[in-house]
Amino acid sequence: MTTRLRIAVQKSGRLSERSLQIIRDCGIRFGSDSRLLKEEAENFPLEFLYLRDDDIPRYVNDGVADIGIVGRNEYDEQDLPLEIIRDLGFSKCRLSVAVPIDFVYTGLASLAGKRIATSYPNILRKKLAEAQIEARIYEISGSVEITPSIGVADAICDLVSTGATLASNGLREVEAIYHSTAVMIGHQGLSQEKRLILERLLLRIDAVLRADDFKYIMFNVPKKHLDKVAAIIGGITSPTVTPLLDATWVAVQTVVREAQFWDVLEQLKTLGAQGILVTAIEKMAD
């Protein structure tokens, strides 16, 4: 019987869907069955398991999943004795206070003696407790936005990527507490034969992660200012430099990072750089 390395992934939402075209993206394939709560890849040693966010670590520690995708507040939330295998990066979002709008803010403190409605009452706590702030935290699974609204709490912390919800109910964001991303988790008593199918999936995503941040450029330069584009875009060793046919010309290639993209761009046309082509990496590895 094969062994199959078993990941939780998030049934459903934009974790689910970023994490699931990620492991396409590493050249493995699965089914797109919405109704599946559980399946296997075609090509790959790979069980899929698709769960509730907040099940995933606890399928994860009690072994019935070897590895997980789920954001790092369910993780932290939980505070289970899992392994962090990798920050994804994605994902990206803030555990924040919300008030009514016509509560007076003016830090943390304005929340001494207040009611705080939270799905995440373990990490509200911690955060209160660095402050030292005594606050009365109501947990409440679902719907926080409305409890200001119908006199269950004075304010909310709760999950915010745009705000657009909060303001729907009246409130807004004032402090920002914790940040999230997507991690992968796991448990830590894996076999040995496991741990080889796991390093063999994290170098796919891995590979697929870093081309991300980076793009490939390749453009003609003329040679005499060859060591000062060097000095501009570097390369993971060196770039590549490939004479042309007029001897006073050179065409390079090179990657370079996302966040230095424009930079690089400009400072190539002072150069006299021409026929610059950008184009996006599928895959990057070391």
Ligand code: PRT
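Residue numbers count along the first chain shown, from 1. As the structure is a prediction and not an experimental result, all values here were calculated from the model. First, how it differs from the form predicted in complex with phosphoribosyl ATP.
- Under a division of the chain into two rigid parts between these two forms, the C-alpha atoms of residue 220 and residue 79 are best fitted by different superpositions and thus lie in separate parts.
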Second form
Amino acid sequence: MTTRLRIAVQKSGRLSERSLQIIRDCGIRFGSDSRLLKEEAENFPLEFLYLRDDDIPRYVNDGVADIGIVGRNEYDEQDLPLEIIRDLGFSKCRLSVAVPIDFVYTGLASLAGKRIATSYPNILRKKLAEAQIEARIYEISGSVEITPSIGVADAICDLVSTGATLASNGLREVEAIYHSTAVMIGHQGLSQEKRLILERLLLRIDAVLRADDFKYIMFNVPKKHLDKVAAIIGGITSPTVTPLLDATWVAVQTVVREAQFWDVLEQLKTLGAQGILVTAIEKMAD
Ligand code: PRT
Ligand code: ZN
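Structure of the form predicted in complex with phosphoribosyl ATP, please, following the form predicted on its own?
Complete assembly follows, chain above in first position.
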């Protein structure tokens, strides 16, 4: 029997689609039939377990799954001895304290003696302990945002991404106590065989994640500005410079970081760059 690496992925929820897309972008084929609990990849020794996100850390810890993709919030809340293998960067959110509009909040100290509803009691407890604040934590598994209006809590501590949910429940976000993204977690005692499969998978995942961070740009620029252009684009590799028919101009091709892209673009424009083309990169291996 061939050894397969078992990956636990959220069955249906905010993490599911992007988790599976990253693996698909790795050239791994599978059906992703959401009615299934388990599925094997067609062209890579990988097996999927589709689970509720809350269950993923425990399954990985128990060795039922070898690796899994969860929000860092879930990993930290459960505090199991697992390894964070990669930060996958998506599903960004924050765990924030929010209070009713008329609550006077001047800092965490304003929570002393108050009732705070949350689905993340451990992360909150730790934060309050660090700040030496005593409050009553009400653990609630869902719909945390309605607890102040029904008189169950004075404040809440919940995940926020756009803030729309808080606003529509008459709550004000006052302090982010924790930041989260999706992470790949792993069992610490993987067999050598499974480690090797994981390394193969990570080589692909890193190429996919790296590609997301960069753009490929091509443009023409007066040759006399080439030194300045090189300084602006810096670059992960030396840019490719091609002569043009008009000997006073050159064509340049290079990759730039997504985060610096607009800055770079503006500076290139001031140097007279023309015909700027930008494309997404699908994969980028070292
Ligand atoms: O069914 P299952 O248990 O698998 O899923 P779930 O309902 O427990 O989790 P799910 O799919 O909602 O979230 C999975 C993970 O996505 C979380 O653990 C976070 O790491 C991440 N994530 C990112 C979020 C959010 N953004 C988010 N906005 N998880 C939840 N929310 C909720 C939040 O709790 C609140 O109710 O969305 C609401 C706030 O959203 P905004 O945009 O109005 O601020
Ligand atoms: Zn859940």
